[in-house]
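Coming up is one lone chain in structure tokens, specifically the form predicted on its own.
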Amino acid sequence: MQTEESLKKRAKAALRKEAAYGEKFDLDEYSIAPKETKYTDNLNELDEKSQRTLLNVGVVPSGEGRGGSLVMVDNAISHSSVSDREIELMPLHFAMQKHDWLKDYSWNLVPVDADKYTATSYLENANGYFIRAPEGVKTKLPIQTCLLMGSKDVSQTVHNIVIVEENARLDVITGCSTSSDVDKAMHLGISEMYVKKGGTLNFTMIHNWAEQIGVRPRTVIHLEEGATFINNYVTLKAVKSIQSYPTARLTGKGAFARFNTIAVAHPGSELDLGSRVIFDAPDTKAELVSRTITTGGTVIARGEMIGNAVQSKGHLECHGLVLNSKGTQRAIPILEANVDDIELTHEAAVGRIAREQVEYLMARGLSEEEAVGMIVRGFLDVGISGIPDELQKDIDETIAQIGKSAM
């Protein structure tokens, strides 16, 4: 284990260190976001407009339907409630107060140098949520969070765990958003997450950020022997730039691995996504599954699979809409077979709304524009459940935008 003098030398010496992928920014540019704000009892007490934007990403203020919440206002928290006593949930600072073993978990699977992100987010000591399902404990409500950028030209750096003990059973819902006010931010996020034996973790994420907003999470996941990992991410709204590349580890036979991507890439914003997962133990299996669309911006949608184990099977698939001509869409599919007794496949795809589809549906009655929007709908509809009503309205209303915009 590392002392904290050779972690802290290390992000040092990576702070000028530029990640692999996406648009370089000079975070000198902008300042740390602030670590105190008004600490809020009851989200059902705020303005219309900020519930508003809690609701836009998933998080119902009133909590109902919700074993707990947990919000963060740049890097201060600003609530934290939990009805199901069962999981704890609470910030990462407190946690690790709380539990002196959490140090083991802590910057142990994302390394404090893999770029000046990381590096930046260990030096400033970044706080966040820390979540754990109790071994046999099984979620009957799925907690919810929300990272909330609330000031100007600023870096919100933000570091989460996540622990789901043998045989439990978690279910995540993370919205990430902007305040009314705030055009311009970087966003830094730091995730851990520990699945063990037998153990489940179902875990939504929904990005609705401002347009000149740059977005850098750095994710690893961890599973044990027979453990699940399911993982919807999506992002439907304009922003100026996301990187992000998922790592799934299937350190124990049988361990699981499925990640959902949902995404539009609108004029300005460059997204370059993606999702990898290194199968280092037998009979492991994973799927990784991404449906993007430009109307003008640049999509270059990544997925990796690395295996190292035999009877191992996984499967790639990358499809893409360009409903612009200014628009681009890239597939970048990797497999890579390290044993024999492997099975990895994958499947490509990028193009156009083909015009006999439009016209089929036309032919039946309805428009062009609500043709194109059926289209668009299926096209990203790859089965995520328990969408709030609000978050499902809004993004119906960002679909129709999309068929406008088609045309």
Contents of the next structure:
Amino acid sequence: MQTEESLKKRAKAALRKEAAYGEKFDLDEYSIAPKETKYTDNLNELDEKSQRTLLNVGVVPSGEGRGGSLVMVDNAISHSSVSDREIELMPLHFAMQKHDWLKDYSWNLVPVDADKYTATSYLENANGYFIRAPEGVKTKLPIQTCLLMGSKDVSQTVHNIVIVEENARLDVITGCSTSSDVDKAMHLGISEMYVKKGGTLNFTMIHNWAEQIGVRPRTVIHLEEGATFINNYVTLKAVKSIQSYPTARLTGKGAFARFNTIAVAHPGSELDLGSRVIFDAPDTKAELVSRTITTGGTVIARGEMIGNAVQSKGHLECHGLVLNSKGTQRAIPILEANVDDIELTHEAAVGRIAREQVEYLMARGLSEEEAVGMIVRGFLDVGISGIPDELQKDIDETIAQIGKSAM
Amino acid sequence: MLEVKDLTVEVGGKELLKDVNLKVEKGYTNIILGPNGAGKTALLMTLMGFSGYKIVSGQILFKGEDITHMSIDERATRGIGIMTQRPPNMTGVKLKNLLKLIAGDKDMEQMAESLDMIRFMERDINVGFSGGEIKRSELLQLAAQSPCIYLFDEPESGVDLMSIDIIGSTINDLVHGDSTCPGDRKGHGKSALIITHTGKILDYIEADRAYVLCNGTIMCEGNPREMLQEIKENGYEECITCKLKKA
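Let me have the form predicted together with the partner chain next, following on from the form predicted on its own.
Expanding to the full complex; the earlier chain stays at the top.
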């Protein structure tokens, strides 16, 4: 049993502990992000620029087509509302007061002393969102949350807990972004997700940072028998450095996890993106799909499957496009089987767009730029649903620019 | 419509075509016969402008314009359309999306239906397609493109008997439209250059002139049916001898 005191002690001891991967950031260079902000009753009342910022990460200000919304600016909650009365959505601090049992879920999957980023988030008593789908409740509309960096030169610390109770279903869209005047900042985000027996969690995260932002998410998902977790992660805009390695633990028979990663590394960006699945129960399955593009930045696509239980099946697919000679793609697939009756496979391919594909489309009358754009769009399309039109438009524009950079 | 003058082409430093001369007039359907490795595919790929086919000398004229060094899309937009033998797998590119882009305002629904391609609209082009499905998808795209000249590289190869009927008659419809009498064909105005190894395609479309390509050189030209018959009887050896005799 971890007590507050023991956690604090461990966290303090880990304050200088570097992460295993990614560029090292000195957190002393960043002040703690403000813990207070103006509360907004209605996201529609935000100025046009802020509304666009939300829309571009999939968060609909009107709340239309969404079951609830929570917005965090820096380290403070600026909005929380829920229209789907069956779902619990509230700031984590509030939920911790409301539910005494929640402390057993907090800092349970992500260790406080994993590295200095988790330690700092713990010691800052990070707030975030709490979402819970009670037993048997199936959301019709996704819940949306937005984590926004509102101040310069600060570190934002976030702690989220998501619980899908038995046979429930929850769809979540999370958008992370920066206010237009923020160029340099750190985002530290802890997410602990529980999908209980027969439950389904469909989690889509869209990152839209700025050129000097460092991003260190720390996510662990715990799946019970027959549970399903689908993770869609999209980051198409410039950023300084993102390093994340979310881990799904399949602890119950028949559990299934899928990670879709879509990322573009612009010049100056380092994206160290992994996903890990640990097969701890028989008959579990996982698919890890990563489609990444570099237009001049560095992509490290990690994928790891650790098989500890029989009759498990996992497939890992890392495809990376290098659109010009300034960029780097490194695919690091890791497969580990610790039992005999198991099937773990991977395919990885990095390189440029096949010339014959471009020419095929050109022979139909498309210009080279249009042809590359069409191939890139297809490459990145892994079928993510629930993306609002505005975001889709923004994605299309980004892809058009990517097409140009390949010329 | 299309004129090739003294065309010499290298692929990977190796000369595949040597001083090739041929013509396809407006409304004409010409065929190219020749044994394996004669350079038939290299000729069509060069006419379309695909990379890897280096023009060492000679000229390609299209509607009087020199297109020898034009990009592929420039040739396509001027009215050249091609069906290659082995188009690449277009992972992520859905047939529906490409078709919409090529067709513009044209309604392709009926054409897609007659080629039995409706159920392939949401599929990635060529990925997991059978030989016949690839050809039908290519024809659908060509129909949307509606070029002035069609280049077909062995349209009957790798196709099952069921598909060959639909492919052959669609090619005839595209190139010749409704007109059946040879004199009237030219009025339709579409031209075609068809590579055929077996001549099977002549069961579906009337051709005006045949060229025989051997070792990268045009050996002779003449009436398609007569030449095909002769090749069937005597093989390509006869062409080479014939050429030697002429020389």
